[in-house]
Amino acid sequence: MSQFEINILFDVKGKIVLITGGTRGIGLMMARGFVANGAKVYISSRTASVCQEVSRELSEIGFCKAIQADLSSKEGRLALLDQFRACESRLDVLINNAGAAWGATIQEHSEEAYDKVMDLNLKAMFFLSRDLIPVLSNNTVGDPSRIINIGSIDGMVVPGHDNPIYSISKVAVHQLTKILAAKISGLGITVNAIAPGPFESKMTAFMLTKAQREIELANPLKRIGIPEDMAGIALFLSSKAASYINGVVIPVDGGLHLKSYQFI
């Protein structure tokens, strides 16, 4: 069998990969795409009850294991990774994908609504990432370990709505995934981020409602992502095909980043 077939170079059977914040929107969406595709996938999310939900679900397909945690505080870190070690001694993909967002004009932003977004965002990411290093540490230099940080095209732009805390932390998450990628790909990690666009997900509710058609129209593709295109990309990502891709952020958003815009 040659290594340049599809079902090798794209193949994720098997990996074991960590979603955090993976029981609903992109999350959710990359969460389906691994299982369906064959990797033992955890998901991590801060209610007991719906992360047990969609583990069910998506168990009905594939292996999918879920882990209650908040990884807004330094406890729920802790056990997050308590419960992930108690289970398995490796991890080949980390998907930091946990967030949160805010809605407010500069001069409407509490202390109380940055800490939130910023521990969230970015504080956990980076200590998750940090304290995962020893369970990532893969010598295969065909085939490395993955980080992928989940960024936004509000972290490439000044976007047009209100939320720029939000917008601040995602700036710092792409450079977050250079300085990782720079410093321990030595190990046999790679970190990459994904800079999505408009999806529909609980986050995005607000904006969406108010102006998806306006969104759809502004997009060089006349339309907003689908679960697809946020699966195909992690997986993608993922596989031995982007073995040698590392410190990029990859926008999924059509091409909306390219134009200047204003929603809302």
Ligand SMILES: NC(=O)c1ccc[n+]([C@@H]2O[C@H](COP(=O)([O-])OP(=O)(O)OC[C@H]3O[C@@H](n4cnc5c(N)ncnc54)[C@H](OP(=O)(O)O)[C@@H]3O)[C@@H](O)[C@H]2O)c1
Contents of the next structure:
Amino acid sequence: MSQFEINILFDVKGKIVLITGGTRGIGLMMARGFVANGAKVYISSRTASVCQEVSRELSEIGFCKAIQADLSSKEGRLALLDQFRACESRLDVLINNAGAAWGATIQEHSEEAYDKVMDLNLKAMFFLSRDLIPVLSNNTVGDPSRIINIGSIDGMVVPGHDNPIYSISKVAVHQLTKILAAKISGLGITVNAIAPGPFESKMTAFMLTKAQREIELANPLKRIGIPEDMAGIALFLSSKAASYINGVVIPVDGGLHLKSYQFI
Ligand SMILES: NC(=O)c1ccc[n+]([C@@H]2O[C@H](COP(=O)([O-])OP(=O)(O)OC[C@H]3O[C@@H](n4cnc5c(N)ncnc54)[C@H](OP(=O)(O)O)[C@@H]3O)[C@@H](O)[C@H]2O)c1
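Please move on to the form predicted together with this ligand, as the form predicted on its own is already shown.
Then the entire complex follows, led off by the chain already shown.
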């Protein structure tokens, strides 16, 4: 078989993938894509019952194990690390996806909400990545391990809607991605970010209920994202085909980041 064949270039079979917040929304879209293509997938969230339910459902297609952990605290992150390391001694793909938003004007924003957003969106991402470097380190030059951070197009533009700390956290996620790529890639790890536009999820339910049609019309492709869009980019970034892509932030938004937008 030639190394240019699609089955080799885009294969993720057998790769060990950890997706934080993999129980619903964007994380679940990616988890389904990896499980369907033969990866060994670990998902995490705070809610034990949902973890069990989703891992049971995905286990009907392939390998999926759920780990319950609250990543907004150090104890929670350490619990995730302990449970993951009890199962695996290596990690091929870390997807830092768990995130939270907080709609408020600057004048109304509380310190508690600031901490909630920053602790999960940025602090958890930084320290989880730091602590997983030893198991991610990979000497395979042709197929390094991957860190994929989920940013947002709200970190690429100043969004019109009131979600300021979320937007600031996503700018930081994009910069963290570049800094990690520059500093740790020598260990055999590439680091990239996906910056989604609107996709259906619990996080976007309020906005989509109020303005889905408007959001679709504002988009150059006249639609919101669908699960295949998210699974596709995550699979690509995890495959051999993306081995030489490092330190980039890829908008997956139908081109919405090119326009100024305000939906609610
Ligand atoms: N949907 C979009 O349109 C969109 C656009 C741009 C960027 N994003 C980004 O995509 C990522 C996923 O968003 P989503 O829309 O899929 O959100 P979502 O539906 O709210 O899902 C968030 C996931 O993270 C988990 N989670 C939340 N808080 C957690 C915590 N403290 N510790 C561990 N897990 C936690 C949730 O499970 P539990 O609640 O059970 O813990 C859930 O599995 C986020 O980083 C978000 O900023 C989303």
